[in-house]
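First, one chain by itself: the form predicted on its own, in structure tokens.
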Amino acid sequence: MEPTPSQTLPVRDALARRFGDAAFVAQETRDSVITLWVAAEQARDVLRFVKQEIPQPFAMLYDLTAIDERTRTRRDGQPASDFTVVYHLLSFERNEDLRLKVALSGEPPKLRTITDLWPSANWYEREAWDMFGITFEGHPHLRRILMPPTWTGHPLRKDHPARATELGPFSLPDDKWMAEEEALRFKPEEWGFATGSGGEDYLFLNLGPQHLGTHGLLRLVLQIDGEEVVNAAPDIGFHHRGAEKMAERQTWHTYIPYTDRIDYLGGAMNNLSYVLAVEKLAGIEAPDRAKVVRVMIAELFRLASHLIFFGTLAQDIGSLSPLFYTFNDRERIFGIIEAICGGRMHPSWFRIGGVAHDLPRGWDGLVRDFLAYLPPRLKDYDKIVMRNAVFKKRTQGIGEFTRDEAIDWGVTGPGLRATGMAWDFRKRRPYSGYELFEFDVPTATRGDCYDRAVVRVAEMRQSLRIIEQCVRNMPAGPYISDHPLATPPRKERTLQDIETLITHFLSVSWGPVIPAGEAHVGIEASKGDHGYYLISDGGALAYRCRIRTPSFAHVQMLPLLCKGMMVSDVLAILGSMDYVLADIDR
């Protein structure tokens, strides 16, 4: 029998008993997550302890990232460091986060790998090396992951240029072009792949980066024996746009449109995790009407995203008609979004403290019409797709993973719930008023391609329930907070005194100055947990913006799912993962 939270020793006390009080330096953060600094030489032991030895362990490596501290001025007694590695851990039994920080100095900064503790650490450590130059000793394959193999420097260091205008003119002479092409050549021995077995050679097949089944610029190198996949190596980064770097040169407000383009099928849900994190940093509470409007728009985008997942998965299996049907349904959603927000896929409509403007007249009629329209369509899709014998044959028992494997690899959202774990951040950690809504958390059991579709189809029906409650119970009141960091002074006040006019001018031209601190907020996005970890140095823009995306964790799992499958199964697995390339590469 598992201990109840009241019977479980708090993690700080457990760590103090095991390693002593002197081993940690506590840090207060705006998000109230337990944040402890630990020495580099003890980091692995501490991480092993909280994952394997502590009751109700922190089983998931939710995120791993780094911070370049060299130009930071507001650190409030934190240990001195040139670079900081941040481990964000999640305990499902405790429903609690733990943030461990390790201070590093010297060049290059070095730390031991934890890929033997969490397989998901592989890509996270590669990213930290690629972006910050932090060497993880013992890593099985420490190489570039987002930047080209020939790239010079580490882009998220503060001394790396942030704009093209800071660099010289780009040129691509023939010799450089040939060198770039050669650098992209796949060398099996570098990945630990055997080139043959029993006197026969394996075939290496490039699936992508230009392939309909990869749903974007993803390269998957398959090591195949006949039609059987022996191994697979995902190659990402083709869609990398420096989204985290751009946050360091955009004000808190002007960065909002950039967030839309992360999971570009999730629309305003990208805004939500970002503005919630800024609000936590600034101590802003959105009004009730804004919270409910945000929930309604987020659930509409969840429907839009799941409909595209459903149609494209059917297409990948070989059924083309459902794709046209679901695209038509999504167009109806976009009609509502456009009427309310003024934009379609990327309305950039959420604001710090609320939303851009109030709901227009007639919005409720549009939404009610859609609530009546979609349920019969979902019943039709059950008949033509979910009960289709070919679809079942191609997806059932394919791409399976267990609950423990999902947690080890950082899987969240429908993929985790398809293994039977009813974990939904909207229920377990309600935000934006989700605790006021009645809805169920659909689950499945086998964790295969079919069950991942089952969960998403069921979630669409739950989203309709939530939206119906939004329409029925939409509160009156303001749509944005009157907090001075969210709303400039009213125009009539700026005409009365010069100080208010100056405040208005600075708020509009520079944007809000957010107090120094750091905070993380994750939401239950359509593909899994999508979170922003923001650090303010007390300025008008972020000192560090970390975007934790579900697709990055999920696609790293592909070699495990593809091994031993047929090449045709790989397309079903890719479609069932419901990733977006911009969500992976950022």
Contents of the next structure:
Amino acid sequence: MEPTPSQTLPVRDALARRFGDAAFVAQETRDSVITLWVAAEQARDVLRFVKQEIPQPFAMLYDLTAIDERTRTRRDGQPASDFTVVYHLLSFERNEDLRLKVALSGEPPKLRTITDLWPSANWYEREAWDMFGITFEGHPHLRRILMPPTWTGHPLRKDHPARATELGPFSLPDDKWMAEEEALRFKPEEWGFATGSGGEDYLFLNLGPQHLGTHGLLRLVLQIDGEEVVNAAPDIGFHHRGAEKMAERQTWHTYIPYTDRIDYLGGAMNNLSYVLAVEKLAGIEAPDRAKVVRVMIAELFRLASHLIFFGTLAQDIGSLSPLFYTFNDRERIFGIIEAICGGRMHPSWFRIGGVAHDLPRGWDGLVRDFLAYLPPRLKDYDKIVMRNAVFKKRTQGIGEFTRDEAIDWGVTGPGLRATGMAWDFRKRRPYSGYELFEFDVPTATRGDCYDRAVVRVAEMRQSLRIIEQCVRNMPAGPYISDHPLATPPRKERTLQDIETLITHFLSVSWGPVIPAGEAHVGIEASKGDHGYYLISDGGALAYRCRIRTPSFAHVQMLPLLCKGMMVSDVLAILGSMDYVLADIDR
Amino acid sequence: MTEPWRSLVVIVGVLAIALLVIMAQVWLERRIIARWQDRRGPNRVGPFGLLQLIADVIKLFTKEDWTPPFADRPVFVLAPAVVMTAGMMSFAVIPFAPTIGIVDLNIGLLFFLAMSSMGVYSVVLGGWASNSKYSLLGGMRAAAQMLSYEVFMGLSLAGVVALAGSFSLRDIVEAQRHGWFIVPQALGFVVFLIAGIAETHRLPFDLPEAESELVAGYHTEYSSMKFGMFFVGEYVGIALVSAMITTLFLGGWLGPWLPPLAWFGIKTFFFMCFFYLMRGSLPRPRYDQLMAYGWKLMLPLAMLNLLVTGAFLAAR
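Okay, that was the form predicted on its own. Show me the form predicted in complex with the partner chain next.
Once more the chain from above appears, this time first in line as the rest of the complex follows.
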């Protein structure tokens, strides 16, 4: 499946041939993703066409989101719009993205659903409704997804307050409290679930939001018949912190610490997609040393995240010890991270244009020690977990999905590779200098819980390979770009004259002013593709910051995997999906 | 000393020592497993953390003893008492040494099996009376698991009884004077060991509580000392099964040089540690896999064992 764009008709031409050139308005973006505006009536046909009819189709709905355009000033030539729905599609064969935008106006803004084209559109459309109040006609279950069901207003609209202080004092009288509790009651009819069959009632088991096996505030309502799961309904939003809204009131620079906490097991790896996107907007190229340092830190965090995955999966299966072993290994990684960055889980260490500091003296010794330490441990884990007969019995053939299902549901990362698809963004769309590293993309074939573990274990070994190359070939030179928009601004240049002092003062106090434009960067994070879609209106704050997280898509497909399984299997599936609640809810 | 007084001393002594051993077990298990898991375990309260358990008991006693309003109160209260009582009662028939032991019933083995069946009631009733979904699932699993493992637990011991020609545990030990039953009854030993772990619902057979799936299974709703009794019941079970394995297959108090009681203690201790090792190393099979394993593998093995033993005895 090598990308061969030269042999195929460019999507722009294919679309023009089918719908006429007048049907589209092209928009320039900083990330060079083909961005086309299309009329609301035609959107569905265009989407169906690019998914089902053109050769080398855009098979994955990578993201679906919206923009409140009402206060945006720099729209240069874009069609008039109050709310814009953005479809971000991905073609594996072309190795190309396509961004389709639909302008909406009126109250409420309305659009036809595309849940029949992509099952994964379900949650994305619910989110767009929840956050922007965009009604998707024909959607099977358009209700709030991230906000509580009792919420009024649509938070990502520009007129919705962002701070608690804008809302007046909070109070929770008894009647309101009871109403909130009542709103959480699971009503099977609302979800289209039967309450029984053949005169027997089903049991509805509330798994979470507080449950040991859900790894966080995930609620999963299981409709069970004995111990067999008839259907499942994931209910998310308990960990929602409004990260996207916060981006609209933090400067480009001060938002970096928030990104650490999106996938809180991925630490500084989250910074990477954000700073890369900002750099793309600003036209900054990080120096070589910064690139390699970023790769090294990101791979260390991938190891940390996969180790947690491994330990918790084993624990979900009932094996108590591996978790302690992997936590100890992770502790050593944090020792290195702490020595280099000063922080541990959330070092917030990447900066726009580079990293916060140069590497400390002796860093390479620490990393080398770790490179020697981990491989024998991984061998032990193979023995005690991967080759354990009970573990195999509990995970092989459980929670299987095929490659087509994975693509349909927007699965990326190890989950996708476990179905036999060697798709890794580090290889296919190298960023931050990954093209210079030698590593393999491990895959498996069955796409079950066991294979997902196999892929991750193999990836840990590849990460070690990459880190080793970083240590051997760490380039010398500056660790941060000298571009004027890089943060924090360089101190050496101040105190020369009043001009440089003012510039420095402004870029410290207000932060850099990033040129107007749009850019998306997705990286291969530990759990799948993690991307930031940033829109600058030419200010010191983001106009819109969309965070595309892998876990959101992965958790959405849980019902598909859980049907017909036993309750114990559900926990194995949850463990093997490797999601983080903060990554789902943002 | 007159006979009743002597009996009283032995009863109180056995109970006290059994409780002490159980308490020591909790500390020991936590320390040993911690060592295997690269941790330290309790080491703050008292020397080597030995007083940790006292602290835990005080905590359990002073916690709110909450009975959920939706629970079936009498049964809810009764259930934890049953498991502990049944477990402690079984200690009555264990011969610790030639002269130490509370009672020598001529049906000692059957008494043990009867008491261990009582323990099942406790778990099932606890799960049922809690009136909560997780408890119910745990109770259901417990009922299925323990009832089916009980079947071949009894069967696996039939070979021992046939060889010794008696149900009295004292006679069974005496019958091993010229060779422990673990050799001729190796198969029976393995089956009984596995059934014993299932009977005490310890990992890997802890499906009734399965904390990563069912929160705490049948005792999810229990708190304070009611929970404490389930907890103690589990450790009574471990000590009991270890003592039974020692008595039935490893010649009980028999052994050279050391006093009989020491031999009994060493052998029992070894199997208790084996229980901890299982918990530290194995994952948990699924409910249906466990049942299939029991009925399709363990039961035929137990029967085969009995058949071979019978044929051997008939031929002799």
